[in-house]
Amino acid sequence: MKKIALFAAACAFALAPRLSLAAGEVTVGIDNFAFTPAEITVKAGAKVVFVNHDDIPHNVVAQEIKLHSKALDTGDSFSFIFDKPGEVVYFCGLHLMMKGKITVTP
């Protein structure tokens, strides 16, 4: 029984909507009109790859850093290196209710 509880806790942690990683490469999925995970924390210099798993196009837009991807069809990806510390709020320019946040640490 303890093994099941530990497995469930590990799964819940893994599926949490927030992710914190060191510099490197992080993938953010686009699925069911949502960015997953919706919030991540990365070190400056990290590459974030956005991958569209939906059946319709989406894009990635962040005004404060002039980030704007093309429309991503199913299976398409877009990557960006976040090199300056701070918070970046982004959204899908085609579906404004889709939002996410990336916190970049030094």
The other form holds:
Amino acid sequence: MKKIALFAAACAFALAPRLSLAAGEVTVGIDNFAFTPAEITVKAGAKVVFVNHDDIPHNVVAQEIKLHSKALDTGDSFSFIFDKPGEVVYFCGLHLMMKGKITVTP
Amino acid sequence: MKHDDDTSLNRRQALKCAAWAGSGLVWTLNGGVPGSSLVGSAEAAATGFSFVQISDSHIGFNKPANPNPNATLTEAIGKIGGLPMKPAFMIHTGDITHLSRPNEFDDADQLIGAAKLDVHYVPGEHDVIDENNGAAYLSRYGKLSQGKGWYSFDRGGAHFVGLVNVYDLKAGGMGNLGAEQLAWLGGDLKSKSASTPIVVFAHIPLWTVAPEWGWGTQDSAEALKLLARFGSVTVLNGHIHQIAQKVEGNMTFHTARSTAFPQPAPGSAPAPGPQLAPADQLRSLLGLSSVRLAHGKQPLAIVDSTLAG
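Got the form predicted on its own; could you also share the form predicted together with its partner chain?
Full assembly next; the chain just shown is listed first.
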């Protein structure tokens, strides 16, 4: 039990700088029709870079914030600065089952 | 009185069934791929009217699933040139290009133009991903269309309707026709008699094939309601890069193969990405559909052929 808790703590510590509360730049990969990781938390002002590794194009659409990226062919990337705190739910406009969420903290 | 009405209805239904039973659907295996045609449609072929459907040419795609979709499109156009009866026109059910780029549209126009047929297009989602959300497609193909590219025309005694279901899509959803287009469709069909054969074509299937992959149209039931009073409705789609067919009452649904690359059957793969086929088998998974329209009440005969067959 103690071991699991320790492991979990270690994981949280290891992942913390990358996945939560990252300022600066965070990368979201697109692999096998999925945004990876599908959910991230960033600080307001962080730049998120979406990179498509699939052999089919994808894009990034978030209607609430009027975000509509260009089509990303294999290897293409698109970056966007999330400067308003809150939750942004986004999806691929070509493959509607591909969804992701970005939580922007102040 | 009521009894008489019932009898006439029964008689009409019985005749309709007889038409199906008398002609029947013949399934043939051509290069291992089933195709359907109606018995007796050979007679119709001499006097009948036909058109051809191609789909999902994805010009601009260059990945291992098919490094040269220009070549396979050219083969499909060559097959059309070799059909025993010259089709009246061609319909293209979308994804003409892969990335909506001007050079992709130019190449597609040139390759498809070699068929020397009138071509009626509807856009796929890959045709409206330019910077201006479909302006490139509309300026090229949408001059005579309404709204975001829908239109109708009459040929060979049938009424053809091209619908657009690749705009205003929502997360987790499917294809979308929208209220404006549905209102237009209602008005367009109003003056048509119930005996007019109707052919509807759109990119994403108008029936739900696989909701988990978005293979369906969320408000298609509204359109099908408007079509329900017609005696013969044929719905032709693309998008899923494989043949799927369904008959429901007077409606026949059919999706065409791609001329570029195959996609997996729903449930057979974790994601709908391009399916890799050995080079010597690729052409048996690509193809075109020719549709023969017999005058009278006979349903349309759809014959799929592969590039290999």
